[in-house]
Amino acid sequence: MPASISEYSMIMPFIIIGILILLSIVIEISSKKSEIIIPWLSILTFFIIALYSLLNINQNEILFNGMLEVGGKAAIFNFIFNLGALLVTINSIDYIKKYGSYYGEYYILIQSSVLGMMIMAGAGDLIMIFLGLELMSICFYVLAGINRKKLFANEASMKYFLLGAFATGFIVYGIALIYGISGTTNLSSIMTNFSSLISNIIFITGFVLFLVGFSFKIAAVPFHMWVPDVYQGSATTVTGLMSTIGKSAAFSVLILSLTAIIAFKTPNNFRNYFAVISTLSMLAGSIIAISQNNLKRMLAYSSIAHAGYMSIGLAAGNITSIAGIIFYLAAYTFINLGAFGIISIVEGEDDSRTDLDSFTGLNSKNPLLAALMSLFMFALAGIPPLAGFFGKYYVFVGAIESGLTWLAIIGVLASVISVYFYLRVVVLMYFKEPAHNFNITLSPYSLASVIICSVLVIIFGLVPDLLMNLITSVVY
């Protein structure tokens, strides 16, 4: 239990989202209009928590005997999670009617997954990481197959569940070995004694298994095989959720695992591991994406490549690179949510119109959507002065400071390759005649969500210090 009023104040985001989940369940049980009430209640709550986290970012404390961290980096991640969930919820209001999943449970699952992410980002103990991970993952498994009548959704959900359970096995076994050697699951104790523990082969094995499990969660090569099918088969809004704030939650844990390296200046014994998965992810993601004709599938491989870019920061393991990863995650969240938002608007009722042919001549049908999609494609390609450029820039600078110039050069080369498939979408929208004749039903909610994303991408691109200074003020 919290010992004082101030401690209750510090854990207020967890209390608020807990109350939201309970209230939503009661509304779902007792009201026939739950699918109308719950999304707006969720939007209001996500906004309050995002704002509260931002305002209390400097109140950094460790509570519950070292089990939970509040403020600092955790607050930054809470801001990203809740703002991302807010945008997904706004986009979902009309989309899930079209998708055939117009249920209040859909929003309760999003709320619960965000609570899991918040626990992961603020975890001070390996058990807390596991609890948060499972809460988030189980919600994602269900959300991937939320429409049981769709064959591809069922396939996506089953694949995600089976491979996710396999990855969890690695994490649990890794935690068991770490506990067996260190005698504790408290992260602070483990990190304090990291320099002596790292000489033990069983501890190293446990730590590597732990990293492998989370490499699956961030969709890094060679643990990426589930990504294309799950992204394509899931509802587009759910894909947006998993590929952005879900990925951010997994990276928040990997950043926690590097605490000893950054805060206590311990040698980065896992540099080679991160460098290898980073190189493989950047090259494989960028090259395979070129051959994709489905836009959701193309963005799935794009997501793998971006996991590689961010992993450069983990290999570098210095303050600049860690701050760069967090900036990258924030920028990538809003860029990708915007891109998936436009796909959800163009998408037909039977999962149709997600292929590239459906986007040919989009400018002649809806110039605003074509312009916004172009903005997100340019940002994903890392073209200045958009937010995507600065995400890569900060990570590459961190790599050079750590003597990993060769890895930064591979990152630049992979970025050059990726420009081809991002710009191909723009060319199809502006310089080709429409391949299919259909009308686009423009949802005002989805459009609002996409416009908010575009504004944030432009602001973080034009004034990157606005976010970067905030992040560097709380990183170690």
Second form
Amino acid sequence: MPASISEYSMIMPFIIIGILILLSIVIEISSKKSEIIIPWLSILTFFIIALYSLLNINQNEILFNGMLEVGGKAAIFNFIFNLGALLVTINSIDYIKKYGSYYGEYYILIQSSVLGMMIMAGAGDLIMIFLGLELMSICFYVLAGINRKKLFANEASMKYFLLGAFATGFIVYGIALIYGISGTTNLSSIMTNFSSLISNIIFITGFVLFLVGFSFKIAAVPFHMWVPDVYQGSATTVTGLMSTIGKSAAFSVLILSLTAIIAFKTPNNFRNYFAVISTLSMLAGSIIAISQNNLKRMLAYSSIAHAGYMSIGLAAGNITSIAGIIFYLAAYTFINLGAFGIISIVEGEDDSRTDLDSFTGLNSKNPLLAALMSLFMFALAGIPPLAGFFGKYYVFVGAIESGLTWLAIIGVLASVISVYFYLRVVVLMYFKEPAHNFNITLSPYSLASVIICSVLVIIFGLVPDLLMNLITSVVY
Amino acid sequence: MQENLILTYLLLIPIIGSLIVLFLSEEQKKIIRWFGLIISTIAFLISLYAYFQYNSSDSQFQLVHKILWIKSLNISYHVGVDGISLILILLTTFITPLTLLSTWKAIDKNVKMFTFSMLLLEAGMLGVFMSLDVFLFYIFWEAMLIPMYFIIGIWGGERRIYASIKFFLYTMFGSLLMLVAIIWLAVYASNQSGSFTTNLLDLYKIGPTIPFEIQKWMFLAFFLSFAIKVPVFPFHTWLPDAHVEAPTAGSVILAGVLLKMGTYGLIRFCLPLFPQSSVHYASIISILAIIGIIYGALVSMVQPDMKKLVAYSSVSHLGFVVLGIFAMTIESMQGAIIQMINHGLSTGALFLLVGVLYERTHHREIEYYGGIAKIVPLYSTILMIVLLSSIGLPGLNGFVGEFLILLGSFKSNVLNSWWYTVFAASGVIFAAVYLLWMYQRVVFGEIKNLNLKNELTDMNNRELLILIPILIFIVWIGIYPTTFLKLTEVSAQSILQNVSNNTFYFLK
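Here we have the form predicted on its own; I need the corresponding form predicted in complex with the partner chain.
Zooming out: every chain and molecule, the one shown earlier first.
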């Protein structure tokens, strides 16, 4: 069946971002002012797509013979991706300049990775998932090493590439096995036959391989080894990008692949798998984070722990918990982008001030930054009424509805542990005198991006319904 | 139900006040101080107005205001008071301006942020006492941690960082388990009645129908959270650290109001939501309470530091309150409530008085003092009155509470043994020992330390202005407690009636 004009009109966001990428390449080659034009063009585009997705949430259609879904959940995810990318781009305007020569490809890679994510979230076919994943991941590998003069960045990029490729191998092999048994790569036909397929050992093997591959991408224990080094070595804005919307994209695929369990109420054979990785991630992430002295590394472990909390929702596998995950992802995106934004402001010209010592006495140097950082730390710790708390709350409600009270209890215990290291940052900023003497150069763009994050964190904390109503209206 | 906005105004006043403080200039300390005082005084006046609106012969929640807040989880902003919450709200709004006034000299660093934290803390405490939605309660309960954490951590003593983190982690640990129990309750409610709800009034009907095996765990989760806050022995270890390291104002609020949130939680949530379990565990909890009474008193006796002595005495006094609650007779319950107020007034005043000495000499060790009666007679007199009230001398407030609790626990059908009363009563004697002994060492005798003559000056007008209102209430409750008992009687009765209806016990 050939694609109709109306189908093309519905994939406007994909077309717009595609044009943006091509246009940026041309501008980068031809214009001397590209370093001003490209970021602002990206910001405008991300903003338009975020708005477009928000307005077209209810136009849920499956296009191109079941290859691509628009509207619905995909639209919510597109909203999160584009808003996240928008914030990262604003923060990058001044940040990226410090790497000496201007890296035009930096913005183009961000644009391409966002396109990859949008394909992942809207995929109706295993091949599309793979396509989107590769587009996103390859951009991330390059972005991680964008500062090619720095040894750590090279290490991060290499490590990420090798382990990422390894994970992709798992996913491809899983897809091959699933195709071998079901005879199709179309998600909806696999999901309709899920309950009969699930009795086949080869299908289960394939599906587990698929899940393991994505467990790498969400940074869940025991597939988390790459996370601390990559998060620490990459440019801070890139870390923000990977840890928030990159993770959201991987979760969007996991949610898609569990459609049968969530929407058709097929028995959840993979509950134990998710319960185990979630328990391990929450505990290991929180405990190891305590001993970190580098803030980026600490947030890397915290990100592992948060992957664990979100996986509780996958283990529960009901509508409340899935809506909870999506809310959590959105909240986490804004909180983490804010936190990484502040690190990117404080770290200075040579990226050296990411250790905890550099944050001692921040309150006396710059009270505004200290106050915002505390806000993000409290939000990550899950103190009400901030957005981070409601993420956890919705997920826990889902877990208890599915009879997984024990998992929720482990979740709250891990939260208590995590409070310790989040509070440590606050302690250093407020209760101690500065250890090093340095001045913070405040970029207005970076500050603006951080302030937008903080406003969103507070608003979604005080009125979670704003976002939650949208999410519940589209979750199956 | 008629909508009444007064409680919402009461809640909003400190919140708006704290936001305005943010925009004042740090340099103008005087304006910030006056502003904080005025805002908190307005809050007190509003709560007085609420008191006159309240009809104490009605057991229903009154002055209710309800707005749907989070539709997806059926959570409402739902506030209202019964006698018990109202008296605690009055205590909060009464103590806060006095505390703010007490810091005018002691706190000179970051006045702006201090006033901001105090006002936010007041809002949090008021929210805890007026919430009629368990979820809303939880939000206030947690949110209040942050300002208190900063108050201890920024303006505290030597080991303030350790103390503030310990305080935060202990409370968080208990309350997160309570969160799981809250969600469990709401999910259970949705299975039973079809709607996911955290509305306290609905849960009151559902709570007692939970099968005992499960209810037990729910009860323990709630109890643990409150027990850490009270603190009930053996969960008390955060308290001495927090009290000693906190600035005077922090200690006063901590002792005066924060600890009451724990005992309030026991009355408001544990008893009516899980009556069977409450009765089941009453004797074990009462034993813990009595251990707390005696242990707190014995440890107080050997403290060389006045502030620590007062801190441990809190463990002892709060033990009485917990005993009174779980004895479940109307006398003991009324005693427990009045004792909560007494402890807030007396211990708050004691911390203020220790603070007065500390501000002048920067010493808190009992050793350092001696014979100060000759230097500061007025101070010594006031300290005597407050100490006697804390000991429970007839005619002052402490006696009323302790007497009612002991009487009630003696008659209690739930505890069903007079041994509890015997052991608890020993706490009264111990209190006399450690408090009077401290008084003797600090105030009487020869002037040991000649520095004191230069350092000490008697109470100034500001300090008198803080303490005299407290003294008035100490005497008022002691002589004519009916004013206060009447306010809470019907509410206490209705909670006990609820427990009694759901268990085999006939509660007197």
